[in-house]
Structure formats: structure tokens, C-alpha cells
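Quick heads-up: it's one chain on its own, the form predicted on its own, in C-alpha cells.
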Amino acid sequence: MPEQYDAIICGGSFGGLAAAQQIGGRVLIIDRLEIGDGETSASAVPIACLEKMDMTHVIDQVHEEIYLHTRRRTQKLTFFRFCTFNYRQFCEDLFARTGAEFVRARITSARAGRVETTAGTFEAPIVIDSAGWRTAAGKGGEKAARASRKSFGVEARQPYRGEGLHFYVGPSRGSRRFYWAFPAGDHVRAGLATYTGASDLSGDLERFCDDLHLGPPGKVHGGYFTSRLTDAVRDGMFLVGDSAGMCLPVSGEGIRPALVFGQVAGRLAERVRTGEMRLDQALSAYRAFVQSRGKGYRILDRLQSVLNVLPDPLFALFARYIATPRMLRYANRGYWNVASPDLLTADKAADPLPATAVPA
């Protein structure tokens, strides 16, 4: 007989761990890698995320400024405070808080009530899919077919000390590259991404590291991510993070949405576990909450499509315009509300959707 749980979470990174933190009872997390082994991003978030979750001890470095480097100009932007942090420590410490069980296995199929893996079959009335761009639903090629706006990024870690988050915009040739250099204490996280699905980026990364005088990149990590919001409910499951295309276009920020939507999904799942809500009610509430943030995603998505092909002089003009005080205030507010860190908590939330969870 398949082993029974109160909830099963597919994926043991940001979204899955954030959801598990909000659910009581017997919870199982399934991932093909050990907790803390699956880093694919630059591990940078608004510092408010870690403050709200009482996880500031994992911070490597705090950054007050963002610098946007275009071909002939550097523009300083003052958004909210960001930080780079230790991915492994974050995941391991958050997992310890969840009290969940863990199975390392590859998921072969998932749907409402049942998850099949290479380690056996597991059942639970609640399933949360946070398995990444492939998603946990379907089999084989069906997983890839479900991805939305599949983008790709790579990153290397090099010895370095500096201040501020630095973004570099590559020349537009119909497939613009977006580069970054994020100092993190004694090293820098240098990488690049494209929003067109191009994945042969190793040569570009080597040239970028050479331009910054960092030397040849050593160990490289990265992968695909999704940056076009899709339905957050599928096959009777809550979808979180890349499974639902929650990575923010333009910035490529995926950790904050995964944490925010992961906790909201977990809170609603907990109401199902305790009998306060039916599963269909919880799924509907989650879908409505995610859709209430859809306008912000659509604006960023359209902007990303324009920026991909915008001629370099116009891109520099756009950077100057977005840095004006009036526009920066507007952009800050809208960008924050798409996935507001104010919704995060260090403990199980009393309400599934706090009063601050109003449509953006």
C-alpha cells in the first residue's frame, strides 16, 4: 500500500520549503537532490524577505544600491534594500523548522492525492507542486511542454569584494543578454541570462568574467526558469514557483515570489488539513490570489519583450527615465506588490490570506 501523508510537497527548494513551513501534521518533501544541493540562482532577495522569516543569519552581504550598466552609461537606482545570502544554510535551516520528512527520489508522476517516484508511491489529500519548470505533473516530454516562457541562466562564483548589485545589458541583436555581478562577502556571483530560451551561454560567461577581471569561471551552476505566469492550480494541486511561471520578468527575480506564494499555498493547505476548508475551496482561493497579481506580471512580461529587442540608445534612455524620482516611486510600489514580502512570516500564519493580501 502507498504510504499515507497529510500533505506531499514536490520540490525541496524555496517554494516547497516555504509551503511546508505553514503545514502541520505529517508532511513529506520529495526532491531529486538533497536539501540545499539544488542552487540554480544568484540567491539574492529584498532583505525584508529574510527579516519577515527570521532568517537574517544567512545573509552574506547587504546592498543599498543597484547599478544598471548600459553600453555608454551607468545608472544608479535606489529600490529597496537587497541582500545576497547562503542558499544551503537557508534551505537546511528552513527545512529543520518544517518538521517534514524527506525522500530523495525522482518524481515520475503527480496529481491530486498521489505522487509516484523512483522510491515508490505516496498518497496525501494535499499535493503542492514546486518541482521547477518541468513541473511534477505528467510524464517525460509532457513536463517540458507545460513550461511557460522558458528562459535560461548560468552563474559562476569568483573571489571578489565590492558593493551594490550590478546589472549589465548586452547589445541587442534580437536576443539580448542580461548580465549581473552580485557581491556576497568574499566572492561575487557573476552570471547572465536570456529570456529567449537560448542555453549555450558558456562562452558569454567566460567573456563577461574576463571583462570584470575575475579570471576564468570555475564551477558553474544554473538552468531553465519560467517567467510568464500561468494557472496556479493544475490536476488538483497547488503550483508554486517555476511550476507556475512565477519568476518575475525583467529582473529575473524568482525567490521572492516562490517564498510568498509558497507560504500562501501552505496556509490554505493547512486549513484543508484541519477541516476548516474543502480542498476545492482552498484551490479556488489560491488561484484567485495569484490571479490578483497577474496585472503586474503582464506589465513586466510586455516590458521584457520590448527590452529584448530595444536598440541600445533607447535602452539607455529607458534606464534614465526609470531612475527619475517620480517613476522610481511608482516602479518600487508596483514591483513590491506583485509578490509583497509583507505577507511572509516566521511562524504559521493565523490567517491564510492576511489583510495586506489585497489585489496589486
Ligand SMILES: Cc1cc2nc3c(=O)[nH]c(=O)nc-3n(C[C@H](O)[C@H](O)[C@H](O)COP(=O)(O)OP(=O)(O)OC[C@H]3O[C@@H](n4cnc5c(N)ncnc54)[C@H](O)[C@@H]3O)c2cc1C
The other form holds:
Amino acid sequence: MPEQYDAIICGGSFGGLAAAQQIGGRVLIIDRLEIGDGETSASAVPIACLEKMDMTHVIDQVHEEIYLHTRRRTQKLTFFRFCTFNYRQFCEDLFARTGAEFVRARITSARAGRVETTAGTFEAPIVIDSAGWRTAAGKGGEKAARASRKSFGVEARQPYRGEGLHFYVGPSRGSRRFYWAFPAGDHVRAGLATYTGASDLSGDLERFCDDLHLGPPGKVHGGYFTSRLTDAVRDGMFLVGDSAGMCLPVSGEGIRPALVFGQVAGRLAERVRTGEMRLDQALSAYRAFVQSRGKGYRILDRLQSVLNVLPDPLFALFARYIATPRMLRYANRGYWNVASPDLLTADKAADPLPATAVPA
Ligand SMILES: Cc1cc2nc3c(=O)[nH]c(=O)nc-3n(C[C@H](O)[C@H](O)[C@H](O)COP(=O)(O)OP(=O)(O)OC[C@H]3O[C@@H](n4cnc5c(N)ncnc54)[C@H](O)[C@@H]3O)c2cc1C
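With the form predicted on its own in hand, show me what the form predicted in complex with the ligand looks like.
Let's see the whole complex now, leading with the same chain.
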């Protein structure tokens, strides 16, 4: 007999842990890696996310400014405050708060009520797919389930001390490279990504580290990040984070949306567990909430297509334009609201979709 739970979470990273934190009862998290072992990102988020979740103790460094380096000039942008943080500590501490059980196994298929893994089959009325860009759909559903559009990035950690989040815009040759250097206390997270999904980036990473005098890159990690929102409900499951293409186009910021949509899905799931809502009602409410953010995603998606091919001098002009106070105010507000950290909480939230969830 498959073991029974109140809820099963497929994938124990940002989206999965945020969802689990909101659900009571017997919750199972399944991941192919130990909690905290699967870092793919530079782990930079708006500091408000960690403040709202009462997780500021995992911060490595706070960043007041963003610097956008194009070939001829450097543009300083004052968006909201960001920070780089310790992924392992974040995951381990959030997992401890969830009170969930954990099974280390590879998920081979997941659908409403049932998850099959290399460690056996598990059942629950609520299933949340937060297994990242691969999704938990398994071989049969994989192709349809995976996001249609993916960027690819790699990153290394090198000894360094500095300030601010730095982005470097590579020349447009049909597949522009975007580089970053994010200081995090005693090291810098240096990497690059392509919007086209081109993945042969090791030579570019070596050159970039060399240009910044960081030395040859040590251990390299990375992978795909989804950049187009898909349906957030599939086969009777909530889809959270990269499994639903929630990583923000242009910036590749995927942690904040995974946390925000993860908590919202978790709160709705909790209503199902306590009998306040039927599963179909909760799934519909979740789908509607995610769709209410669709416009922001579509704008960023179009902008990403343009930025990929924009000639270099025009890119520099774009950077100057976005830095004007009026434009920056507008961009800040829109970019924040796509996945507003205001929706995050440290405890279980009383209201699944608080007033601030209503789109502006
Ligand atoms: C190089 C790079 C740098 C990035 N930097 C940033 C950044 O600085 N800030 C930011 O906001 N975003 C960044 N991103 C994007 C960000 O990493 C993702 O959007 C974010 O991790 C999505 O969270 P998630 O919980 O949806 O998925 P993930 O973090 O990918 O977690 C998925 C989990 O599911 C597990 N899993 C997957 N398949 C299976 C399976 N079949 N069976 C069992 N378990 C499975 C994995 O082990 C993993 O733990 C970056 C991405 C890349 C590639």
C-alpha cells in the first residue's frame, strides 16, 4: 500500500519549501538531493523577501546599488535593496520550520493524488510540483510540461570582496551573453547566461573571470532557468516556481517568484486540508492569482526578446533611459508587483490571498 500523506511536495528548494511552510498536517517533501544540496543560482534576492520570512540571518551581503556595464559606460541603478545569501542555510532552516517529512528519491511521475519515485509510491489529496524546470511530470508528460522557453546560465565562486550587484552586457551577436558579479562576503558569484538557452559557456566564463582578475573558475554550477509563464495548474497539481516558468524574464530572478507563488499555493492547499475549500476551488483560485500577474510576465518576455538583439549603442541608451527617476519609479513598481514580497510571511498566513494580492 502506498504511504498516505495530507500533502506531497515534489522538490525541496525555494518553491517547495515555501509551500510546505504554509501547510499543516502530514506533509512529505521529496527531492533527489539532500535539502540544501541543489544550489543552481547566485542566490541574490530583494532583501524584503528574507525580512518578510524572518530569514535575514542567512544574508551574506546587502547591496544598495545595481551597476549595469555596457561597452562604453556604466549605469548605476537604484532599484530596491538586494542581498546575496547562503542557500544551504536558508533551505535547512526553512525545512526545519515546515515540520515536514523528507524522502530522498528521484520522482519518476507525479499527478493528482499520486507520486511515483525510485523509493516507492506515495499518495496525498494535495500534490505540489516544485521540481524546477525539469518538473515532476515524468517521461510521459515531460515534453508538454516543460517550459517552452529557457535561458541557460553557469556560475563560479571566486575569492573577492566588493560592493553592489554588477551586470555586464556582452556584445549582440544574435545570442547575447549577460554576465554578472555578485559579491557575497568573502567571495563573488561570477557567471553568465544566454536568453537563447545556448549552453556552451565554459570558455566565456573563463574569459570573464580572467577579465575581472578573479583567477580561473573553480567548481562551476548552473542550469536552465525558465522564462515564460505556463499554466500553473496541471493534472490536478499546483505548479510552483520554475516548473510553471515563473522565473522572471530579463533579470532571471526566479527565487522571489518561487517563494511568493509557493506560499500562496501552500496557503490554498492548507484550506483544502482543513476542509475550508475543495481542491478544484483552490486550484482555480491559484490559477487565477498567477494569471493576474501574467501581464507583467508578458511585458518582461517581450523586453527580453528585444534586449537579446538590441545593437550595443541602443542598449547603452536603454540603460540610461531606465535610470531616469520617472522611469525607474515606474519600472520599480511594476517589477515589484509581478511577485510582490509583501505577500510573504514568516508564519502560516491567515488569509491565502490577502488584499495586497489584488492586481494594481
Ligand atoms: C546560473 C543561475 C543563476 C541564477 N541566479 C539567480 C539569482 O541570483 N537570483 C534569483 O532570484 N534567481 C536566480 N536564478 C534562477 C533560480 O535559481 C530559479 O528560478 C529558482 O531556483 C527556482 O526555484 P524552484 O524552487 O522553482 O526550483 P529549483 O530551485 O530548481 O528546485 C527544484 C528542486 O527539485 C528537485 N528535483 C528536480 N527534479 C527532481 C526529480 N525528478 N525528483 C526529485 N527531485 C527533483 C531538485 O533537486 C531541486 O531541489 C539563477 C539560475 C541560474 C541557472
